[in-house]
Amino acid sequence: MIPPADTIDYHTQSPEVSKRFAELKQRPVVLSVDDLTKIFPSRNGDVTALKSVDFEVYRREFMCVIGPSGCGKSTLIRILAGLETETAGAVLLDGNPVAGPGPDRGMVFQSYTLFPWLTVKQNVMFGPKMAGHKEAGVEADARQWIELVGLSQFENSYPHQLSGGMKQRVAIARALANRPRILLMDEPFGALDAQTRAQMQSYLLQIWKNLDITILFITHDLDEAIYLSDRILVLKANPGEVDEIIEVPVPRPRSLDQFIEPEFIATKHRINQLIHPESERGQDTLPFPRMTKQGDDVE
């Protein structure tokens, strides 16, 4: 019998997990976010999307970012990608300030962003070609990345001929083709059905395991965050601030069977407490008048 989540201390780590985190923190810091603030002007006054956000991501770490709606997750990742500029603070990649987009950061969005007029192979080749690499070498590399994501037989297909999961695998291959230091993923599996999503999570863990790549992954799915990540950055909303950074106590390698393990359940319970604190749960009740007859109850 699994004990109730609120009776388990999610901070408790096995010796194996503790050793993994000790080793993680000995690695170089790839991404450093220091006192990051983002303010958007509006007609009704300034809106602070992010306030004094601080965290570090280590080499080959898999970090997920999660939080309630409006906490600034997508704003954060767009700043890290160089698609937005911060109001204050600093973002450093390998100690160098981020100033605009660059090949050192790969980006995968939730929406399918492949060029529809290009084949799978041409999409993967696009970045290296724009960087001035020779065609022959670029094509050979593209085939390797396409093989890595299991789509070799579709290299001459166009995006409209692919399923949603296949399109996202191509998007991952295209992002990796530039050999970035960090892969930034903004809810990349959010539009997929549950079965395809689980498959894509498995693919991503296999890719991460076999490549020298660091991943920062935005999600709103608690199970996904725990299943994938080493650590989870939980943001508060309005404004977006760091609430807690959770070291996931679930051992690796991960499997779907772990979803019912006490460590998994306790971690999910803790994240849910942070995102939906007890003081706010009454706000989920709608002021809806009864429009059925007395006695016609469904619960």
The other form holds:
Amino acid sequence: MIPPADTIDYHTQSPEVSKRFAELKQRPVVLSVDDLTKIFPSRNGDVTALKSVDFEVYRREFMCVIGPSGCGKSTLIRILAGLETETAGAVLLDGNPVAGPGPDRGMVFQSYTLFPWLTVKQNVMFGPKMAGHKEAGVEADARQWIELVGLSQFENSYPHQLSGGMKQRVAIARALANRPRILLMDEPFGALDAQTRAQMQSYLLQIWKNLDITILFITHDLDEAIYLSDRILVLKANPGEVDEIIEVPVPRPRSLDQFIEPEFIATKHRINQLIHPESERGQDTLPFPRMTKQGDDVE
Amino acid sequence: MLPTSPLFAFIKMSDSGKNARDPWFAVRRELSPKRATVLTVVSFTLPLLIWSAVSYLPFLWHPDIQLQLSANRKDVSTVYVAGDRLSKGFFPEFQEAVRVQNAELNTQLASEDPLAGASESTVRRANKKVLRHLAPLLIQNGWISDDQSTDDEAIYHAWGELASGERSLKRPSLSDENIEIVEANWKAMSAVSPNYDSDNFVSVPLLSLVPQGKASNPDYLPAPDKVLTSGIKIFSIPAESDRPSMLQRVGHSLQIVFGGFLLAALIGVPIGVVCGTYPFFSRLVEPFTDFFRYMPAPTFSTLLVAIFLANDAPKIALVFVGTFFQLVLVVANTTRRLDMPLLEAAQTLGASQHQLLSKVVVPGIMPSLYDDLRILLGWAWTWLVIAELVGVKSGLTEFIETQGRFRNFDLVFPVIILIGLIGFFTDQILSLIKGVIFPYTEDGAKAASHPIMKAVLFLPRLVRRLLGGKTTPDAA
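In place of the form predicted alone, the structure of the form predicted in complex with the partner chain is requested.
Let us now look at the entire complex, which starts with that chain.
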């Protein structure tokens, strides 16, 4: 039962929530995206994937990016990670422009990217070793990160022996071991089943809460976005533009019970409106003729 | 689904009741391990059974007659000796010709001039040949040994025993008409001397034995038992100064194959990896390599001899040319197939360009590279025979060539089969140890549970356990 959208406004924030946002905006800006544009040249004319995307992420903020498919979410995060180059605009990390991939921005991918030839521990040690740190220190450090994601007893296992959820937990530990300023997550739980996904979301919130880490999280799951984030960046497709930045009015700490709170539902309703605008409604009914007898109804 | 013949009864029994749900033929459905093993065994025994059937069942094929007993014919220069094969069509003609010749001789003997104008010494020489014609039968029956085929005294004695009926040939036996001929000839021979006397040998023309033979396959399909005994024989011949032993030949052939292959791998793998990693090198190297590999390696043989002169160098070079260009392209492709997200993840973890190559690309492609090299080693083997014919013939091929020319196919077959076995077992062993080298692959988990590997790995595992290393628990 979703209450009508106009009864509760997603803008309405309880005093604690507004206080939180006021405090949040006092914190230093970790990531600043300035008028970012990405154009993919192609034979049939240029495709603008991102157009003048502009936003800021504050220290220890949890921000989600959501949008319809093809809105350039992945392009955005790949530019932030340095895996793609922007056509125009700039990405600043702590005020310094970003050029190319680097260990200051950890990334967790949707596909499993653990190195299959390394054990869990060796995977977590990968980043620090690339930076040339001493083996002994790195190993002790890696053990702590593995413990943090609750996989101590698997530290000598190979990735192929782990379940999907475990692999992503190792991927998170591996990214964190580099002590990045920001953790970029590109639909990291997209390939997991619903139960594992819920568990992973809860783990992630616990990790975020206890570490000095800022998270930018891409998803196409509305519940996931609201459950996890402080603010949600909603992107529009063709071209990818910032539609709205929503301050999630659901108080913290979050729990699964909040899914039926009015603030939660109002926010979800709003995002739904943005992602599937009025003009597109009705497109989801098929022009399907009746193929059963009159009276033989299921609803 | 299953034939109800007794041959398959044991299979039915072992899987009784499951047949309805577990069909033997279902698209891409895995067979049970038991069935898979049975089929593997059948896959080897079936060709062997077919070969045996064709060899030992006289009514299958057998287009030739192999002579057990031959004969000379007057005025015919083509000589067939025991062991030779004649076509089934020609054999009766050959027999008939000898019978006609004997009939003519009988009329001649009854005439006034039994020698028909020939000198006694000529007749005596021809008679000695007739005497020896019996030898192959005597050898096969074990009356005389292999090297007694010209021991006239022993053969003479055997003629006597046969004529008197004291002993008779069993395997193969003597046809009735030939027994009559033996009796008639012995009558003439014993009239001159009871024992062999070279100077006092019968000078009345003797009748020729009528050729005898049994149905047989052509010489190019020797029977399995013949191949086995010949195989054992050729491997037990020790080396001589000008002729290497079979084991030395095997060693020499292995040297050529592995020499060429390892050289190709040593140079080709780095080039392939670099091509697969950097598009710059891919564009620079691969188009020409792609063109070059279509030029058949054997066409370079004379060139290679001119460059590398005699001995093994041009042979190894030929295997190299045949393998190298394929290898570069295959390795480049394998390198390109490495999961792009792995490289991206490594970059976000701070890996430099140089570290990407050494810490991600190289270890990442290792298992696929290993498989590639296994397949390419098979390629190298296919060039062996041509390589060994280059310059001075050598190794196993030289043996095959020489014996094949003499149509000693029973000696050729064991060597061909041996090459197959070496290749097959090398590949099997390499496939088995893959899991040990790469424990993190799916194959690794499989290989580690293989009975042979369990045995091999028992000691290292025990040591690890004693040292207190943790075993890795599997995830659910």
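Residue numbers count along the first chain shown, from 1. C-alpha atoms forming the largest set that superposes within 1.5 Å between two forms make up the rigid core. None of the values given here were measured: they were computed from a predicted structure.
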Fitting the rigid core first, would the Cα of residue 19 be found 2 Å or more away between these two forms?
-> no
Here the CA of residue 294, compared between these two forms on the core, is shifted in angstrom by 7.2
